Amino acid sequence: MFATVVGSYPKVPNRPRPARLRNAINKLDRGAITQAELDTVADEVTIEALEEQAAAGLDLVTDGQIRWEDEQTYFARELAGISINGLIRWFDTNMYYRQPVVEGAVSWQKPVTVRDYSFAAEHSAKPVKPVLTGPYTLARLSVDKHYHDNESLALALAEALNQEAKALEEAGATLIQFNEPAILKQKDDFASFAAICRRLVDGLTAETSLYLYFGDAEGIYPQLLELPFDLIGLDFVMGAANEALLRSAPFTKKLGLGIIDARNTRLESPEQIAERIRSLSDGVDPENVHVSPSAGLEFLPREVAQEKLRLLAEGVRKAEGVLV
């Protein structure tokens, strides 16, 4: 059983430590520092995120997506055919993203996240998984002025992400995660989503995981289990119906349990966490269970995120004592 995260980690540190990354970004915007100096600060904050995840007791960590301004911009802006527009709300959250605008044919030009993954792997005491926003979500949250068809755009993005994932494999990644919250808002697209997913993972040899959050999978389960991923991660906080879905058909993949509320400062107890794990993972080999927050942790104060992860890891250890 693994204690892990879904992706992002709060960039702003606990008081009284200064918000060094935010301050550095502001200085770059004013021309007061260079991009290289900003990159150095981002490296330092990434190391902090890695150390704090490890100290909390996680088994599998991410780089915290410290360099990502938002879920859309970081990868999309490096693709041919895409420009970046103004700010728009990200789903129903209080977070905003700069909306990609598809001006021409989309294509991958160079690795975007490989350096980030390699840096994190080199500086982490725990195994690191790279996390990418999936092609369907990237397409749905972009303005399409070229393809005029969401499936065609998503397939082009899947091709680009497939090349990025292969570059991550070459850099040593053994598990690559794709986040696709948008499909839960457009379940009628599931047939085309399945085709997009097949293109996304075509030829990959690393394990792959698909994480769905901000809702439940009712209407597309158990069809989800036919998708070509090794692990499926579900949100059991905003997707309460997922619990009943698990009982409606055997879960034949590795299971991602998003049971810690990533958008609420209320702390769950280790006993509550262990009980949820026992209830939800019944019938699944404990070695195939990854327990995590419901989504990325960027919505929380950093000290709360740290404590939630510590309690998560403690709950996983308690559950292991019962399940083994």
The other form holds:
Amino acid sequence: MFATVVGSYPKVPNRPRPARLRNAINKLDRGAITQAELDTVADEVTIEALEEQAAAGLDLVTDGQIRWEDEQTYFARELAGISINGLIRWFDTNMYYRQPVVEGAVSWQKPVTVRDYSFAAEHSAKPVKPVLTGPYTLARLSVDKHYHDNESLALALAEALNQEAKALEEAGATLIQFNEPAILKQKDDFASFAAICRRLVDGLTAETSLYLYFGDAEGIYPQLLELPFDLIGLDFVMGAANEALLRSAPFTKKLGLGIIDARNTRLESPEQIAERIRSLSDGVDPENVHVSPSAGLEFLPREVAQEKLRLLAEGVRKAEGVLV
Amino acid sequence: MTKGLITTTVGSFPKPPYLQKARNQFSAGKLSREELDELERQATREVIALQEEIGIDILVDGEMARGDMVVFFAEQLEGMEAGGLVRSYGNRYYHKPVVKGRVRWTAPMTVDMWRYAQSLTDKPVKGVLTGPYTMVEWSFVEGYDDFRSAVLEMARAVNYEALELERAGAPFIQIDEPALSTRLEDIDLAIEAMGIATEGLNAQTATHICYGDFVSAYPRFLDMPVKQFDLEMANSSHDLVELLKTKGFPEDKEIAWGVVDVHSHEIETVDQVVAEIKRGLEVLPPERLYIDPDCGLKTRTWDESADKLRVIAQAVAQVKSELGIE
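The form predicted in complex with its partner chain is what I need now, so please give it after the form predicted on its own.
Once more the chain from above appears, this time first in line as the rest of the complex follows.
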């Protein structure tokens, strides 16, 4: 069984620890430091995130997406055909992102996240999985002034992400994750989504995973299990209905269990977590179960996120019977 | 002559740079509470003076003591606290509040500042509160097993504050629910909570909400137990006019028509604002049509805010004289 995360990790700690990344970005904006100096701070904060995840007891970690301004901008702005526009609310959260504007044909130009992955892998005590926002979600959250058709745009983005994933494979990534929360808001698009996913993973040899959160998969389960991914992660906090779905048809892939609330500071106990794991992963081989928070952790203060991960890992060890 | 086209604002004004600096110094422990209070009062005097000079009819204190609209109350209510830093976008962070235990109102939170602002002017000053749904939706909830109980108990706390404002003499009380836009399926809960929050009030009540919600949940939204809907229009008044023409609008309710876009640096022209006001007059008589910016002004600069309000005042004066409105 794996204790893991869905993607982001909080970038700044609370007092008395210094908000180094925040301060460095402010200094860059004032012209007081160079981009290279900011990059060094981002590297150091990435190492902190890796160390905190390992210290919490996770088995599989991410780079925390420390450099990402939001889930869209970091990748999208490096693609040909896309510019970045004003702020807009991210789903039903109290966070905002800058909306990508598609002004021409979208194409991949150069690796965007490969250096981040390599840096993290090199500095991590635990295996690192690269996490990318999927093509459907990127398309849905963009303004399309070129394709005038969400599927065409998403297919072009899938092609770009496919090239990024291949570059990540070349850098040594053995598991690549795609986050696609938007499909849960537009389940009617599932047939189109399946075609987009096929383009996304075409020719990849690494294992792949798909994480769906901020809702349930009612209406697209068990069809979901036909998608070309090795692992599918679901949100059992905002998607309470997922529990009944799991019982309605056998889960034939590796299972991602998003069971601790990434959007509330209330702590879950290891006993509760272990019990949830046991009841939800019934019928799935334990080594195919990845237990995580319900979504990325940037909605939480850093210290709460770390504590939640510690409790999560403890719950996983209990579920495995390693801890009593 | 009919009366009407009363001008107001949504609530917040930009904090002058000296107050921003003082707030930072205060949180770093380099400035005393008393020194910060005095600067908040100085800024409040400037906000009142600006509104009087421009000729706004119903004033606000500008919320000079408030940072975030939820955190300000969270720091004072029993059962709540300002939590750790959470990023909102880019390099911006805020202390997202936590509902730790049972929420209880213990003492007035906004009344001193309201009273101070009212002491500076003969015009009415509006009391502005954050609504119970928004208070809870924009916080972490640890102290309740279900969201609904937290919202309803929060509503009671908001009600105590509203009653205190009324007792102090506030003739208008506005209770804002911008968070509804994220989850409009909670409209029934928000309406129920507003019922509690406004219980026993004789003051004129209003709520500031996003225009899109009002339209999507129309006419259910009209059950929100307030007299006035203050709408963040975001340049969509055409659709609203069509909606009200086809579906009607109750005669005992009012709309505050947001005629300038507070999210844009650009200053609207008097002609643009005149046209907006006239669109409002297509569906509402002037005495039930209030005119204001479409959201709080705190994200604009002081000069942009003043310029936008001046354009509103000029446009209203022009329409009034054209149509013979007092």
